[in-house]
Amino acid sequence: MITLQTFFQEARAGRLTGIRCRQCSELAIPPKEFCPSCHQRAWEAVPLAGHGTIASFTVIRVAPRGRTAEAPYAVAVVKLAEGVSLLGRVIDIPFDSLRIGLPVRFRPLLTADRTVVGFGPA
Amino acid sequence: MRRVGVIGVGVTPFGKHERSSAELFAEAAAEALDDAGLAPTAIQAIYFGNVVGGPAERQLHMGPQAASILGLPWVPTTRFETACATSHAAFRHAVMEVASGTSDVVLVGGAERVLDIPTETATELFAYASDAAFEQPAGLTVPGVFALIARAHMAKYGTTEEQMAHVAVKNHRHGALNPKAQFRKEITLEQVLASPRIADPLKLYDCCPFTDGGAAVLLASEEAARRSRRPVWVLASAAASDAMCLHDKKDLTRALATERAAQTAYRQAGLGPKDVDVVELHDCFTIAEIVATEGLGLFEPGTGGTAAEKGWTSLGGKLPVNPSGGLKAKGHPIGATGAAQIAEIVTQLRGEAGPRQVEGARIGLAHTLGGNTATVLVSLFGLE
């Protein structure tokens, strides 16, 4: 079973992990207890390559408390090559070159106590 | 199940207040009791909505606090939280309490108080309604959620920033007619388009404000309602959900929970979108109104922007949406919003909305959305 904790431990080491239903082959981002498609409980961990394209993006200019020094920054929903989507912070891509369909690659964003999903240039 | 009527509504002015959420709810409740011509002792249960009172006011357990302020400390109370859909979720449960025969008169509503905390703190607290593992750490804000939806809608349907701006202009025009609205001034398309960027492509005037306020609705069984001045009947009250995380949603351009809740509500009432005369829907951002009009079946998918641009959703248009000014101009005290929308629909159906009255309205719809479009409530109301 892939929990949030194990997902982010793996992500910290640069490895992205999805879960695939052995019953119906549905691919999902953890954590999920039952398959939302066939409702079985037969997940197996599968590595995700981390390649994808931007499905939508925004540049956040008014940030929450604790992140105001980071603003402006971009956040995107990325459609991964395996077919599942993942939301994360966009890193090292100029705002004016962001567009839907732009290829990007998973890159974890690390702080001392936190791992954030990030996407940088492909 | 018994038929349920709305017999009284009350809404505080929306804007900045110096009172606590529980006080604001009690003020709205007093107005609802006055409207219904009932004494407080008629209330047999209280369903109360509040979202960020824990961190914002250091106050949990606001239900009994509100009951105590109302002088009814013995009345059972329950607090609800479904992000911005909070008091509409409370409403649905209150309807079930009356419909089931458990109580004859129930008070439902909510309140929120956030204008005394800094914007970046309120932005953080509201973002708690997004996922704490994936979305908050990425720095996603609530405007950011709807910016991602807007960008996807623009790419799929050609929806424009000008069309979104038309929603803001229209709702401000309506809000100027509402004495309880937070913003009672009209704005221009140019002002919206030139306003500071919040989360691209959304600008300041695409966003509803932070608001303090309370709203209350009194429900009664059919027998009790028939003794009241002018009951408005609850024809349906439906809830639906969708995946919590944006990345788990099948289509960013659609609010599946809105579609599901609307289908259930229409089925319960034996009505369809064409029967609706007036709509109060969740325009937390201009794009949210466009997506909601499509999800409720009022306009075809992809044409919500056109509907705003052509004036179809204006007062005097083919289907007026948000005659109160909506969340955009009336304001959005998140725990009170659903009950305030319902109060507006009831006022409209009674023909008591003054200069913002939708002439001849007989069927009204209220739609409230919570979080990343993960919770939606849709209720339908009608006259005899």
The other form holds:
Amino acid sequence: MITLQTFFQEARAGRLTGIRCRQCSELAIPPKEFCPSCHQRAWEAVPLAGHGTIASFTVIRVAPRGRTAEAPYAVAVVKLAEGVSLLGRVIDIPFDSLRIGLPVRFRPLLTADRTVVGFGPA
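Rather than the form predicted together with its partner chain that you just supplied, could I have the structure of the form predicted on its own?
A lone chain is what you will see next.
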């Protein structure tokens, strides 16, 4: 079973991992306790390609406490090729180039003690 901890360990290694319900085949990301469709706990880990397109985005200019040094930065909801969506930080794409439908690929953003889901140019 994949947990949030193993999800981020895999992400840190450059692998994006989703979960698929063995009962109803629902695909989800990030990991959750119960399947939202059939309410079972029958997940199995599945590798995801990490390619997708931006479904929505925003530029954070006033960051929450603890992130003020990082502002401004952009976050986006990315619809992955497998059909699920994931929120992540936008990396190496100028703000004025961001648009709905822009192809991106998974790129983890790493610090010494933290892994953040990120998406960069495809």
